[in-house]
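Taking the form predicted alone, here's one chain by itself in structure tokens.
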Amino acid sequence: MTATTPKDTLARLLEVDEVDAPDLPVSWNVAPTQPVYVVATSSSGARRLRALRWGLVPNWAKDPRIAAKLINARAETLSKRPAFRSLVARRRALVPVSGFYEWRGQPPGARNPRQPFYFRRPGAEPLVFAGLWDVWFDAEDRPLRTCTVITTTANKTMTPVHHRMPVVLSPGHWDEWLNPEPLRPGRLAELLVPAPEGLLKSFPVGLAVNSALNDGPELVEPHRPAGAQDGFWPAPAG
């Protein structure tokens, strides 16, 4: 994921009531592990803008390593996993991100690393993913508040990359989202779709995104590898 829109932008654009949450590095290579803006109702029924790690902890946990297994939630399976089922009832959240990668396997036999690609809206502003969240305790009582951000099938656009995508909530589901009571039987399955076609723009970009050591604004320049054949590479889409 990418994270450029400053925390104060961000409250603005989400209608946030409360931000308790420091002033997050700008990032163009957001790891899991890492802090990234989230957004959930707070106990008080305020819209609470917060930093949160990355890869969901849910509060049973025995070891926080699950986290590594937990950064991404399928929609088709939320009601019947144990680390999201209570949590899409009650704890839903909106992660707010200036873009996401994701990678293009090879064709059969091919040597070469997968090939990222870089999806954002075709303007500057920023995507709002369905999220879930929860709070666990370590052995002294510290509370570690993490997210993990709902997936769906892919839309046209993603097709040619993934099978998989981020679900995309338009700002009229927002209030929908927050309010930390269940939702109908039926609804998610209505919330949790593909994002529409031609909210993405996409572009192939460099291999030095592969590495969460690396970050930078020069990670989301188009990039076409030499050689690529048409067939396989995909033209730009946006």
The other form holds:
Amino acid sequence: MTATTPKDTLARLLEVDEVDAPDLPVSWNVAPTQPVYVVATSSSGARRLRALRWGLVPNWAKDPRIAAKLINARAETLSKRPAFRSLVARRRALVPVSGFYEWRGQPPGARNPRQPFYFRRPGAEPLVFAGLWDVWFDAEDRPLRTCTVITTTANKTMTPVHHRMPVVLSPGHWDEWLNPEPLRPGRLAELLVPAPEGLLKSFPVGLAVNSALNDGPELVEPHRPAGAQDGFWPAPAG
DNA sequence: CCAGACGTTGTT
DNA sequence: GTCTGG
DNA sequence: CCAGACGTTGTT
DNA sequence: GTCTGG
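The structure above corresponds to the form predicted alone; please give the structure of the form predicted together with the DNA next.
Following is the full complex, with the preceding chain placed first.
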């Protein structure tokens, strides 16, 4: 994913009460285990922006390396998974980003690397993902706050590239999502749906994004996919 | 009962 | 912490 | 998500 | 093939 909006701008956009985060470097290649700005409700009820590490480490974890497996959470099974169930009830979070990448599936047996696509709003405005967060304490009792991003089925824009997509919450749903009380199962299902058609634009980008060591605005410049295998799948619209 | 996992993606 | 598998 | 490592002994 | 790190 990409994160290029300063925390103060996000704080205004998301109507945050408290900012308790360092300035994170702008990034066009946020990888799992790296910090992102996250908004959640504090114990006193304030809407607070913090920097949390992407990749959930549940409070009960013995080994924080579990984070690698918990970077996404399926909307459909959220309420029954031991790793997420309690968090869905009381530790929901907003994860604002500038855009995100998905890699296009390949014909079986293909050997070339998968083609990355960038997804963002037409005017590059921030997107707000639905997430969950938790806090874990190491042996020295230092807190580690982490988050995961909820996914759902792909909308029509996404389908040519990938069959899943992150849940994007519209501004009208932010308050309800941040309320630290359980939601009715039916309501959860209504909120965790694919983004409306037209919200996102997408285009292929260069393979540089494939290495977490690469970063910079050039990663999100449109880039024609190379290679004879291209075209096996339709190009995404938008 | 205790031990061990706790997840998603995509691929075949 | 809670669930599943043995 | 993708890329890159995947190991031990013993030395400076 | 599978795990770890970014």
